[in-house]
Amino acid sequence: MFEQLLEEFAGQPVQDFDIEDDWQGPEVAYRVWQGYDDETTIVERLHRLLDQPGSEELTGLVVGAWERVSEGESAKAIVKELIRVAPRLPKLQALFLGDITYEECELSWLKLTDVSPLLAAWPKLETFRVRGSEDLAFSPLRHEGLRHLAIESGGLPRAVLRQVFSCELPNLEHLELFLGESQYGFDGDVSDLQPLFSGRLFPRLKYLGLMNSEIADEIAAVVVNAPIIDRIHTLDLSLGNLGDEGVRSLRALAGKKNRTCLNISHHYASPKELKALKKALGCLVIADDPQEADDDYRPIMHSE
């Protein structure tokens, strides 16, 4: 579960925004928002802010929860709106949609919608994040900016990766796709990687995660001698169940060319694992925030 608000985001610190006094001037990135009963909108707040003087050379911008986000309602409305006033946004170089917590609304309950609308009304976008799963889609586009893209989920629909893989992104440089579990919308295997693991996708990508995912284990076992692993430089499996077999798969990345860092945080390996993994690997390996199971029961960090 995520259980605070983003307080920085594509290098910028995040400041709500609800009334003229909060501007700050543009080297901020504000987050529009709308609370459970609040007699304010987040339409309402998102005008606030494009009538302040200079937003017009804002770069940064975060959504956070939308009306009756809490009750099913989809960020539908606030995606089109967002289309509409783009052009009010000239300069804008990263936007997150869905930065909720769980007290406002539980992952899984998160309703989206089509967010390739969203690219194309900003085609110089550079940075963007998504949270959520559910009617998330991603129709078929071209989009020469994007260089990070981040979809944050609890559960990740196997048809959800197929639309990403299927977006021609030629610039992208960092990939992060929270796969979740099964319980929560993941229905999908490692076979659904493979357009990913060919290479041929993305040809630019340097950061590949694979985060938050109940198959670690299963993708460090054909990750490792995939294609596209050679021109990575950073692969993230955190937030995951990656166990000790994983960890064993992972040795194999020794004498991988441009390998800079692994990253397995949110790990159930054992000390021995993890030092003999160190050991092999000529890159830096960050192993924080160790876990134990329950039983054979292995949470991953994000899923309800």
Contents of the next structure:
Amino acid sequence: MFEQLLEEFAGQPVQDFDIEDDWQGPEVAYRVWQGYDDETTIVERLHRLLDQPGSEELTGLVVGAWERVSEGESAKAIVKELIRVAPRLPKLQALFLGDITYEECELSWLKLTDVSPLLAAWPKLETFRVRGSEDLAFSPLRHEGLRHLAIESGGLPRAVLRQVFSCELPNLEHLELFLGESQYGFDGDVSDLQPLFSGRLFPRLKYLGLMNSEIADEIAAVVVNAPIIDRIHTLDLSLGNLGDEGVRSLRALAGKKNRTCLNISHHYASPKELKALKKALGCLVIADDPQEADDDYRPIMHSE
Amino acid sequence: MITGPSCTPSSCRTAPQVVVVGPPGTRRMELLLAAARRAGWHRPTALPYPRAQLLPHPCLEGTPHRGPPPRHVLVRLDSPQDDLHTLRRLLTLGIAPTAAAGRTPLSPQQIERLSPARGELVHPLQWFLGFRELLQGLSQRWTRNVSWMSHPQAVLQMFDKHACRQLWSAAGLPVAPSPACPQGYDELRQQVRSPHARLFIKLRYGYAAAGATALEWHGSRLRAISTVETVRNAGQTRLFVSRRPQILLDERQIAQLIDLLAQHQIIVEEWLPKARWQGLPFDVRLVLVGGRVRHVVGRARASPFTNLNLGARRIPRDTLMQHLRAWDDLVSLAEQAAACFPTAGTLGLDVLVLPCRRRMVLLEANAFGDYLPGLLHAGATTYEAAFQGYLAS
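Rather than the form predicted on its own that you just supplied, could I have the structure of the form predicted in complex with the partner chain?
Every component of the complex follows; first up is the chain already shown.
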């Protein structure tokens, strides 16, 4: 579960912005938010931030809990407001929508919205991360600036995957998809990832994250033979339920010409299989946070 | 009713002996004894609760019952902690009052066979009722030549969250709203009808973080975040304090948990939002000696349960003074809250600061809440301040 708010985003420290005194210059990624029963609204905080001298120089912005988020209120209103004020942040390069802890709102209770207009409002935006998947949509979009895209969720519907794959992101280098589990909305299977595996999407992709997945073993088995593997430098299968079966499949990466680094942190692999994997692959294998299965039960990291 | 400080200047200065009641050999006890020595008392004694319960006077430990009249003693009661012998004695004393309260107590046989695991909460109601029996016994027997750092009556009041709330409300001090007083989950849902609710459920007797459960529902969605784990074993349900908050999403499980906690009596408050420091919600623990605020520390943690035992980050006093927008109000509120326990020489107080960083609410009073090792104020630890406070008064 997402216990803590971000301390760092896109290379900048993150600070809450509540009142004027919190302004420390544009080299900080400020977080605007609204608490439960808050006297101040997120929109008020946003405008207060924009009123600060030098705010037009801001390059990073973090949007936390919006109004009545745990009462099922969607991100529609805050997204609309962000689009409205976009001209006041002409230098924005990184945006996080949904930096919300589990205490503020259960992950699966977060309601998003169509975020393509938000991205379109900032053509030069390079990094976009969003948390939550209910009502999340990516209507048809071509965005030349985006290099880093991440969707953090406990269950990502295949419809959203389809939409993301239909977007033209010619400069996308880093993609993270938290697929989640069926209980929380992942209604697809490994075949839904075929467009990505085929290699015909996102010509500049270098970092591929298929994370927080309850089908990590199946993904591992298929991705090792997919064309996409021949051009990415990192494969990130962390936070999911990867086990020995998946780890054995990953040994096939050893035979590839392209040296891919592997991140399988939060995994259920045995020390024996892990050792064999590291021996087979010449590159960096990150396998932190080993987990112990409870009988057959292997929970993914963010499952709520 | 006792109104003034229980330790008068003359009796304190001539008090030749300090007795600390609690499990000897533990870190808390060692620190308390060391602090007493540093304040000038030469041979402070550690007296375990089971032993204390049998003595007609605290300084008769190790001396024959006949002989010269007992010397004057300053008694500092401290936490029974999880000493097994003490636990068994408290539970034994709690058998009759628990039955009288209409609940099933652990039997003498069960108490004898008791082998609690780490972090286990053994029958919280019976524990408290036994503790109350013991402390009331001490206050009735230890009357001559005894000064209490905190009188047993005050200690017991602070252990009872409902009593604290009533005292504070009567004094016009702010506490979290309490929208329900249920005997179980179903009754709670009947008493709180709104489609969206955020509630905080605590065991009535005991420290808040042990047994605290945050509950939220919205429409048909429901979740509970709890510091309590329940384990069913051979037809019996055991309670454990968990290090990581447990999230429950299943209504039946949630109802079972709340019903179980309700058997030991619960209070229900609104789950209020907290002010944040560096992105983390925090609350404030203050230690008061002689009714005045001494040590103050903020506890920041990414969870609804900000409690130092569970790995919270400490916010130093100076930082808090700058970060809060009503520091003087905080100090004034704390002293007014402590004034409701005039016979408590020392106490810990938990205050919740709302997101505006100006308004505050009293959460709980903790009779033994000055266990903050390493925290200094004016060059003294909390325990040193407690004993020095008596010399100064």
